[in-house]
Amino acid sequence: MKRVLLSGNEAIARGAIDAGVSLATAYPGTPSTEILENIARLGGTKAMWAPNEKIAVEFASGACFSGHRALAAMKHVGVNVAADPIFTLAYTGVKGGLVIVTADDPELHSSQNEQDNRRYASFARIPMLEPSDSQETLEFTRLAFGLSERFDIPVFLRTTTRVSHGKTVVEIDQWQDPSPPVQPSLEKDPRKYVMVPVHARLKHVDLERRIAVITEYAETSPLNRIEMAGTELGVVTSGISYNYVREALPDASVLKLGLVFPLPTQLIHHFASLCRRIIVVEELEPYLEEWLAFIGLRVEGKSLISRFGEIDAGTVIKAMAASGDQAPEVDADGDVPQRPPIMCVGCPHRGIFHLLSKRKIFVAGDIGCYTLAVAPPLNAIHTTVCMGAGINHAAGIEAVHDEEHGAVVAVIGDSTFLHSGLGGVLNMAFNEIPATVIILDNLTTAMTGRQDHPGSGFDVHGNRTRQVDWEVLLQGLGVEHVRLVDAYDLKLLGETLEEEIKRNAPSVIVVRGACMLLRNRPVKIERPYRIDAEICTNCGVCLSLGCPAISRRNASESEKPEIDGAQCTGCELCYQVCRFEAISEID
């Protein structure tokens, strides 16, 4: 046995390999991205990026139908994309174990909403395990595949940002699987896997039978445990919240739930009978609290702790103090400065958004680095809802709005387009809606750490693979007018933009420029730029690019802008926007 420091995502990767997973697949999304990356790094199983989460789940379920263990990982909103197959997979059941990782994001560190995916477990009728640290994450992942096979059902493994990214000590041992994998085989069984109504009606009844059996298992499962410390206060909790409870309330008794669906009703009643007062500590939704109330228990929960954002030990302490109970003092409020995210120096997205911000154009946005263009000084994004929505927003506006309101365009990244933008362009072309779509092709999935995708030309291992041909793809979807433009050529970009927004037909502009953080990116200019203070008129146009390498000393408007040569990548954008030729390369 050895002790190592692992994040929750690293622990999932190790646990999946320990359990004999044959196929792991995912679409990158914070906070789940590193799971597949670590599986690929460790080796021993097939690891593959999928274009989106729905495909990932269907890909993994195909492997499990043939008796192989499979894992599909995604962030919480990815489950929305994958929900269609997930709900029906609860009916079909599995052959090889199938585990679906949902990495939730309380506090919206890198997400557009704060949904609590424990609701998905009860809604889809799929068991859900929720570890509280990396050690449990390793153990729960190992066990999840055997449980999936034992009960003939997919299993959710839910983490949150703090579990996914936080590192704790993990004891790695020579694990012996108590539920060895089934023997892989491909057998035809239409009654099990073909969900026509006559089969699905029977499988729905069978699903509820399986859930009843799993509920009996939950009553005595080691995944759920009581930690008695006294009879005055009992806390019901799960996941990361358990750690905060242990820190804030060391004298409280705790019912720690590791299997959060289905819940062990008898065990919960037994715990409640041991304590005078029962509170529920959980992040986001009152999921556990509502269940305890449903089974007839008088509990406190969201009356003490907010349903918004993350909690911590300090949150629990303040909640107890507000309710009249004293708890140990913990300095949980650190003076941490705000560091809003910004586009990188030399980002290929900056030029097009600078042009859009100078025009009367409504910009329907999408999910990716480019969403940062909503912030000053660019102020160039006007909608962002979910992956692929921007194209449909722009098309919907164009379908009904008066031309006097100005032009409308959609912006979407290359990875996001291949994830869920094809259908929007297909709809736009099919219905002949004269909208303009701008695909920002930076050859990677930049926002989540530069993962490859079908447009990058590389797989998860860095091996060369087939690369999407944008012109062929878009013309195949019915778009006749496709323009490919260099992201750093502002003059051509501006001319192309003007031509396409005036065109009375569906059109797509592919703005091409490699992410500045790619190791193998083509370098345009090696030398940085400088501003000649004698020529500069202090007009501030270069500052309107929002480049972090350009600033005024002491943030004083009376000071002329300067370029930090240590940061400058030589992208030329500031050189192109300066009307007074005050910007030049450093000799």
Contents of the next structure:
Amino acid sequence: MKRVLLSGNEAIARGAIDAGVSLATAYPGTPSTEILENIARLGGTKAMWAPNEKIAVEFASGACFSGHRALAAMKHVGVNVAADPIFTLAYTGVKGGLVIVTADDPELHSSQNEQDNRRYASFARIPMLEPSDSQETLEFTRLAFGLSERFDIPVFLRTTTRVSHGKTVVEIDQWQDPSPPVQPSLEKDPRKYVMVPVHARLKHVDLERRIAVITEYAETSPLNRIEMAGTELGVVTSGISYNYVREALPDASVLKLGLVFPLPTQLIHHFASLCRRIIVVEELEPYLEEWLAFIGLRVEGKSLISRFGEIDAGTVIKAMAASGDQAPEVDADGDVPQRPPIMCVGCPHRGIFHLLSKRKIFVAGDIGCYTLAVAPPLNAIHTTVCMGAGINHAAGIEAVHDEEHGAVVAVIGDSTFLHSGLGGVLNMAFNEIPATVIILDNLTTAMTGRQDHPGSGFDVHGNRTRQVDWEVLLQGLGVEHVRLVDAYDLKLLGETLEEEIKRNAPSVIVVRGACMLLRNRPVKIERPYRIDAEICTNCGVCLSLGCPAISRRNASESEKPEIDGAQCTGCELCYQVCRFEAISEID
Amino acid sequence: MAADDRPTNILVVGVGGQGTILASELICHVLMTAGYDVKKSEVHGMSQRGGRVESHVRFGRKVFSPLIVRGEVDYLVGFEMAETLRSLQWLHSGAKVLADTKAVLPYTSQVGEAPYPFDALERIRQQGYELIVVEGEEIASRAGDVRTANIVLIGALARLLPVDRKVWEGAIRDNMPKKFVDTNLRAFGLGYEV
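Follow the form predicted alone with the form predicted in complex with the partner chain, if you could.
All chains and molecules follow, beginning with the one already shown.
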């Protein structure tokens, strides 16, 4: 037995390998990203980035249809992208075990919404496991593949940010799979895998039969357990919330649900009969609470615990101490200035957003580091909804504003474009919408921590692979006007932008500059720059770039800006925007 | 839980790029090696781009929640002055503060719109907290690499925690790339003597 400190994501990776997973695939997304990275690092199985989550689930399910175990990992909103195959995979079932990891992000630490994906389990009729710490994450992941095979259905494994990224002590043992993998074989079975209506109608009935069998399993499964203490208060909980309950309410009895769909009705009734008062402690949606109410129990949940954001042990203590008498959270920051996230020093996105900001054009945005341009001083992102949406926003605006051509552009990152932007460009070209799309090609999936993708030229192991040819790709989609511009050449960038915005035809500008954080960054870092205080007029244009390396001394408005030579990467943008030639390379 | 079973809470704060997560990682390894139950939590992704980084470390006989409840921090380790000041709301009145003198200006201060609290450490002292000031970068340069400022603060923290110095040094050897081990051990040692 070895004691190690593992994050939930590391535990999933280990668990999947212990269970003999044959194919693991994912699209990066916080807080799920490290799952596939760790599977690749541990080795012994096929690990591959997929261009998006729908592809990941379909890719993995193909392996399962042939009797192999497979895993697809994604963040909560990735399940939206993958929802199409997921709902019907519940009908077909699997042969080899299929585990779909959904890493949810209550509090929206790095997401556009905080949807509660437990709802997907009950909606799609797919069993869902929800571990509370890394030890359980390891154990649940190991078991999930066998359960998937035993019940012939995909299995969801749901984590939340604090489970995915929290590190807890894990005791690693030699594990024997109680249900060893099935024998792989590729067999034709149209009634199982071809969901034409005549087959699917039967499979829908069969799905409910399987759910009934799994519900029976849930009633006695060790995944669900009662921890009895007092009889005054009984708490029904799952996942991370279990920890908060155990810390905050040591005298309460707890029904801890590790299998959150399907729910064990008899077990819940039994638990409720043991305690005088029953409450549910859960983050986000009243998912468990609604089920308890549905089966006829008197229960309190969202009347005590907020539906918004994360909770912690303090939330639970307060909720139980003072019903209806809660002081609002005070912002105790006082006069300490806020510190919103910003683009890195030398970031290749800075130049184009400086130009868009100056031009005051409407920018339909997307999901990635460049979304940070929404903040001052750039203020140059005006929509962000989901991956790939910006192109279609721009096209929609352009389609109904015939007389105001050139009022909008779309921006999208390289990885995001390959995830779900191709269809948008295809639509633009097909419908001859004269919008301009700017692809911000930094050669990586930067926001999630620099993962490779089909445009980076490397696979998950860092080995060379085929790289998308942007011009061929975009022309193939029907875009006649494709321009490739260096992200650090402001003059050329500005001229290209003017030409393409004015052009009365669909156009794409690929703005290329490698992410500053890429280890093998192909761009050489030049010498740092300095500002000559004698020449500087304190006009502030260099500060409007929002570069972390440029600041006024003592944070005083009357002082002239200075460049921190230790941080400066020599990207040269400040040199290019300075009208007084006050900025030069350090000799 | 009985009072003596209460976990000890360490809050490590800094700005993206300062090595905050690496530092809390090291603390956790040491505490686990010393036989404690340990939990750690922080947020990755968007907030790391120059934003505040906040890492919760909890240890004890048994730890349930990976998050510290506001007002229950025992040790605050701050790599950046404004972030250290911002974190006071997390402390209980008897908490100890280890603070680096480093200032990283947020954008509004860079351009001179929002004053930066250059008097942060003075204000922390005035509020009655036990404050240990660490000139991280200066000491780190003496150790041979200014980037080991985070390890200097870890050294100062190590002095306060119930784990033998040798365990800390072992963890540095086990968790750091070989070529950085000696510099980090020097930085740790200088921090320990602060």
